[in-house]
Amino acid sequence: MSKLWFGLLGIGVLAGLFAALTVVSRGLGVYNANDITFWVLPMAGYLFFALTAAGLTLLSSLPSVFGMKQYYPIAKRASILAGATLVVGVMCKGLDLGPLSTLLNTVNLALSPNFMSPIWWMAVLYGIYITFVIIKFYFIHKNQWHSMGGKVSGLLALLLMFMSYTALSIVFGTADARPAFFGHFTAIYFAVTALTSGMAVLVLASHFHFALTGGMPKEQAPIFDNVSKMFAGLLGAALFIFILRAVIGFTSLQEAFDGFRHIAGTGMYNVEMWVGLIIPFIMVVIPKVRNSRAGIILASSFVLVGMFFGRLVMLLSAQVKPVGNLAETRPEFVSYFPSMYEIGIIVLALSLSLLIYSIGVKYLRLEATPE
């Protein structure tokens, strides 16, 4: 990792911190959010990074929890990537809340539990989940994969991932006033796309590392051949889920799905469909492309770009059409474009996650396996 790379990440972090501090001091007024579109780009960042972390947590658990020992060479890298994406995902959610006073109220939220609230469970579970992901990585780094602490922290990190993911799915799946979140179908959508984006991050990080360090070790070639095939399968599943959502959205007679049909005519929807799904799927089902480093790096990059836009598409589909009394005084569909501060939050999240991972690559021997 060169000084130039770390310098660029430092600039990204500083620019993002300026945006974050502005949000904390001035509040949500710096976002292009309103009483119609209240979940905007920072919330999309939360969904993207948090769900990607869920996929990476599962992938890092393949050897230690599920006994698939051939995947030890990817476990440590997947573990630190899970931690990096989870930390910045929760950060995005915190900054989605706005000013410092609101952020401090989250302490009261934790200390004043409402056990019937999915949002309370989501907040608490994600806090515990982060803790055990960090503890798990500590034991891995100390080469204590099979110690009692390593086994327990790995299992708890996985269980907390499932619990946090479930709470997140319930938050969106039970929003009866917003049918365009696709109700209980959201849980399936989240599961498949979380695994797909997690796999895309792992594939991109691994192959980019091999490109910088002189190539993939020969003994790992069969592992990454299997990983690339799994990636192709997950992409196919994600494309299938995308088609199902499109069929439901376009054929539903509910007026609430007008917002989905409106968003489907925008550029961001086409980025999700073509850049994030169709083009990379075609690439990875062609063995010559899938087995080339340039091909798999490009395909995984496309997937991540498309997945990010997909999170924003999901949020806006259920919000751009005013409902209830608001529909009487507003246009049929409201427009949205992120402010520079919203973009700054995403720059901060991306730069910080890359910085954490880059430090891991330089100092923490992410290719290490149990001795």
Second form
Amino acid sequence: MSKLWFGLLGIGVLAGLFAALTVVSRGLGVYNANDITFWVLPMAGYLFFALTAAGLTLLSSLPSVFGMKQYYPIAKRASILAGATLVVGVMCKGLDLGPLSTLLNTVNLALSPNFMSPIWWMAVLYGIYITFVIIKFYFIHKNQWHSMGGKVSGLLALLLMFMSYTALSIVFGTADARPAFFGHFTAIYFAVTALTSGMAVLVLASHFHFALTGGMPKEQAPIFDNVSKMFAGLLGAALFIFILRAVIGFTSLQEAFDGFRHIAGTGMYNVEMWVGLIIPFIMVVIPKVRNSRAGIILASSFVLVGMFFGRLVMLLSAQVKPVGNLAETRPEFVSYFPSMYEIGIIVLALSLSLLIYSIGVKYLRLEATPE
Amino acid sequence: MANYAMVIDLQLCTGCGGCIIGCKNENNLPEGVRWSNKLTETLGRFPHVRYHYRPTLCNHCENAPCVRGCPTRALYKTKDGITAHDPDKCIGCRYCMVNCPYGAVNYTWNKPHQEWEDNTEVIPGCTYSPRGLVNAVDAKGWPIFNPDPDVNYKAIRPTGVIEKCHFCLHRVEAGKLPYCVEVCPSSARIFGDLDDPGSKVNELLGMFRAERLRPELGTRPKVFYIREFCPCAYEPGKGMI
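Same protein, different form: I have the form predicted alone, so give me the form predicted in complex with its partner chain.
Full complex below, order starting with the chain above.
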């Protein structure tokens, strides 16, 4: 890997750190958030990275937990990518709480827990999940795939992924005051899109790696042929869920869905639909495009861009229409554009995850399989 | 133990906004934040137009979704049924803002009253600067600082936590009325104990059909609205085709 690449990532991390330190010292006032749109870009970053990590955790478990041994060559790469995306995802959520004084209050998650709160379960489960993802990677890296520690940590990482993903779905699913989060439908939407974005990251990272290292090893060609087909299938499922969500959103008589209908007329919704789903789906169902390195790299990149916008679409749909007395003296729909600090947090998350992965590529032999 | 609630008599309410101003002063609310608020609606076509005004505040729901969702019990129910907040436990996740269907929760995005830290004198050498005025009256944060809420809340909430109406818990525990009730010039707000059969709120709820906001959500609000100011009359008829 070139020094230029690491230099660029370093600049990204430094710029992002500036934004993060500003947030920690001054609070969330530096975001373009307010009492109407209060969960904005950093929260979208959290959803994007955390759900991508869920997809990657499942993919990395295919050989060791589900016995699909042909997928060993992708497992270690998926595992480190799961860890990297999970770490930055949780970091995004942390930087969406408040200044240092507020962050110190998080000790109350342990001192004053509310077991009825989905957010409490989400915070605790993600904390444990992240630990087991790291332990799992440690055992894989030590080539102890089939040791007791390797098996237990792999299984627990998978179980905790399901549990934390469920808690995250319940956070949105039980928000009765905001139906435009799509209630319990969120669980299925999160499941399919998490797998799709996880698969997109894996496909992108693997093919990019092969492009830089002079090509895919011949024995791995059938594996990646299968992976590409699975990717196409998942994209099809994601498109189906997207259409289903649109039908619900457009046909509901509830006023709360006005926010969704408003957002559906904006550019970001079109990015989610066209760039994230329709165009890449068309690309991957064409065998010639799917089997070309440039085609699959482009398609997976499009999916990730679209999925990121999709997370913001989901958040804003339930917020742009002011609720209750907050609607007084405000327009029917409020507008939102991220501040440079919000963009800085996403730059930090992206740079940091790429840095972790790049260090993995350089020093940790991510193509390793059990001996 | 009491079960406090509020009845707002819309026939007596003049829509003056005194409750909003009183609440801001009593609780040192920062710019842009209102715990006591209003919902307005204009209906009809000119010249037959009517303006509806409904004062609002936290509904102190019996089944409060903000309390259920708060991960650290920073939002809690007092023994008297008031939905209160402990800023020292608040992690700023804003899930209460997601869950509150009434828009009654605010987050302190910036340092409260930071506009009063400005050292610029409007007329140099003649008027105070905002900070100079705060210092001159020996106040904290802003010139009309009220230290009373410090008893069981923070008089000024720190940056990065939520804040909300607490029925002036500091006053209620001292045997006084919430300040919005106290300052209402037309006595349109009636505060009392739902568990006391002889309380004024029960007397009114037994007398008039009461309305609550968004009852379909099952939050069981404890702010009740009765009557509506209407001096109008119309000639009876069956309409037209």
